[in-house]
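Next up is one chain by itself, shown in structure tokens, the form predicted alone.
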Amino acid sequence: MHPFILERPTSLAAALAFRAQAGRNDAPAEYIAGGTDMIQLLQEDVRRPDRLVSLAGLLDRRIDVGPQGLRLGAAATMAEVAAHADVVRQYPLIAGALLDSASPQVRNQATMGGNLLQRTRCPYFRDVGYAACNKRNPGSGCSAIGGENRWNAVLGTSEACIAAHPSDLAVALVALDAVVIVRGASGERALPLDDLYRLPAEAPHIETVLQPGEVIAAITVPAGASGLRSHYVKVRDRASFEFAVVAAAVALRMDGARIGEARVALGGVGTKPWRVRQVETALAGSPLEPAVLRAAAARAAEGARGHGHNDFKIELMQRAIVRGIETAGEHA
């Protein structure tokens, strides 16, 4: 492990003073919260910062659940969140999301804003042995194209990286139109946590737009989004601990036997949460007929492109939306 020295500010105005940043392997202090993934990054000499800066005790860890919608802290838990029943029973997808998310003791020790910045599963992100990683090592190359990528993403990559978005969370927000609220040592700022994500681009290791010395320090969801219909369907190699090959969450407001509106983002296939909008549109007003349902869902493919062993990701893709669609229509 590379030497670093830990720094325990007691207050987040210090903390934001030491302008550490989050989501790139450049930056020389980064922000540490639950540190289940960071921890095994540092383990493994993938991330090799400086200093790291906690923000434990710092951050606000409240849910609140009222007429304005829900506002997470970001320090909150995985497992408090999934646990509160006002967000079990008024936003279903996301407490199904983060319960089909890592295991029992992490889900106790991670926050939701760290859950958020967690880093891609790329094996060849996190195996060092590799030199050409440019997430890890901007402008090495990327092994992944050419290499072993079942694992990798079919949407939003680039000539320089197709590491896929690790985050079941970030996915069933995502669909849920959440905001996140960004504190720095100027104030604070609200962005759509659909652009807190970065694509790959020539630029690979910024993963956000996050600059140094923020931090998320609460997430947002609309009233809205309260009350629809939503299943989380993710597909993985074993049942539990596990990340998704392919992930779709679905949110949908029936008029009727016909569907009203639609909401679904994908996970495991992109660079970042993939909303998938033309399906979306493709399926206002339509009836819960396979059929229909299987041609919205097809459009998730345009755009698509795989790379030898994950091909069968564009496909199992339309399938899982259809099947999270059929599941989130029987619950109307």
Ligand SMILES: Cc1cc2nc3c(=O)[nH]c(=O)nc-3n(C[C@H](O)[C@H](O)[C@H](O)COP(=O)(O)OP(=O)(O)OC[C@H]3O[C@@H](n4cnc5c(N)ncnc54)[C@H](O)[C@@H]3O)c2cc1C
Contents of the next structure:
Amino acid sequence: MHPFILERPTSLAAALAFRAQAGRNDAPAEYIAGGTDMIQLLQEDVRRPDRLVSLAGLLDRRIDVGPQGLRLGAAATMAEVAAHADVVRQYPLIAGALLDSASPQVRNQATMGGNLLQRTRCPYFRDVGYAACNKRNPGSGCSAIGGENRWNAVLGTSEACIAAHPSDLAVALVALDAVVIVRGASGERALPLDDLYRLPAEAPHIETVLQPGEVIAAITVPAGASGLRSHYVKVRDRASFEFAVVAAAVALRMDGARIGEARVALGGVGTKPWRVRQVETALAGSPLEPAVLRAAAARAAEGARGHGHNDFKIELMQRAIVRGIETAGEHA
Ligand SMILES: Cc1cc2nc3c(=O)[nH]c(=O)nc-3n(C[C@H](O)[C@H](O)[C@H](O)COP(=O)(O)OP(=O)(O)OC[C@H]3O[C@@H](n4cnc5c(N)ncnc54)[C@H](O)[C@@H]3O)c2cc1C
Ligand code: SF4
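The form predicted in complex with this ligand is what I need now, so please give it after the form predicted alone.
Expanding to the full complex; the earlier chain stays at the top.
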């Protein structure tokens, strides 16, 4: 492990200053929150910061549910959010995605902000024994494209990178139109979570639109997303403690026996959490009939491209959508 100095700033302003000086890419200073992802990356020599800047005690961990919607402080843990009675009642998609993530021990430690900014599980990114990884080492190539790519993405990929985004929480939040509150040296701004993440294109090492030093301070979800019938489908290689091979976050507002409004986002298949608005449009006004649902879900495959080992995801993600809609629709 590369030696580093652990900085424990006593104010957010001091923390922002540390990181702002450090620059954006492969920064010599990095934030650490719960540490559940960062420490693995340090141990594996994937990240080699000279300074780790602790966010402990600097960001709020409040969970507020009210008429304006849901607000999650960035320091709230996955376990706290998943167990919050109002989240469970009004935003069950979020609680479900969290409970399907990681393990109780990890959920007790991991934060909202860290979850959204965790790094990909592409095995070549996490193994410095492979020299070619454009995300870890810009310009070095991509070991996954011609290699073992079962876990990689089929949507939003580029010739430079096909890494799948790993967060389950982000998939549920993107389906519910969540907004992240970002704080930096020059103040606060709000941006849709969907816009936080960049597609890899030519520069997969730049994963978000965050400016140097900016932190995620909170997440908000509009009140319009509360009370929807929802279901989080997660297909994985073992029943717990495993990342998604394919996931579908589905939320429905029913209009009698027909779907009035549908929100659908996919995980495990996109280089970012992947909202499928064309599927949502096809579902609006539809009855919950298998053939109709299958035809709508087929639209998720538009633009999808497999790389051999992960071709199966294109069919599997459509089935996950249908399963999600059928299950959500049953929750009368
Ligand atoms: C064994 C295991 C299984 C897992 N399974 C799953 C799973 O099934 N589904 C899933 O979604 N996740 C899974 N995870 C990942 C886990 O959810 C993340 O490791 C965790 O959410 C990261 O949160 P953290 O607070 O520990 O972040 P850290 O590890 O502290 O930080 C992660 C990244 O975010 C940055 N960061 C942290 N907070 C902020 C902030 N507020 N503002 C700006 N930057 C910030 C850090 O600089 C770092 O780059 C698993 C992890 C493990 C170890
Ligand atoms: S898919 Fe992306 S993260 Fe994986 S090896 Fe290729 S460049 Fe690296």
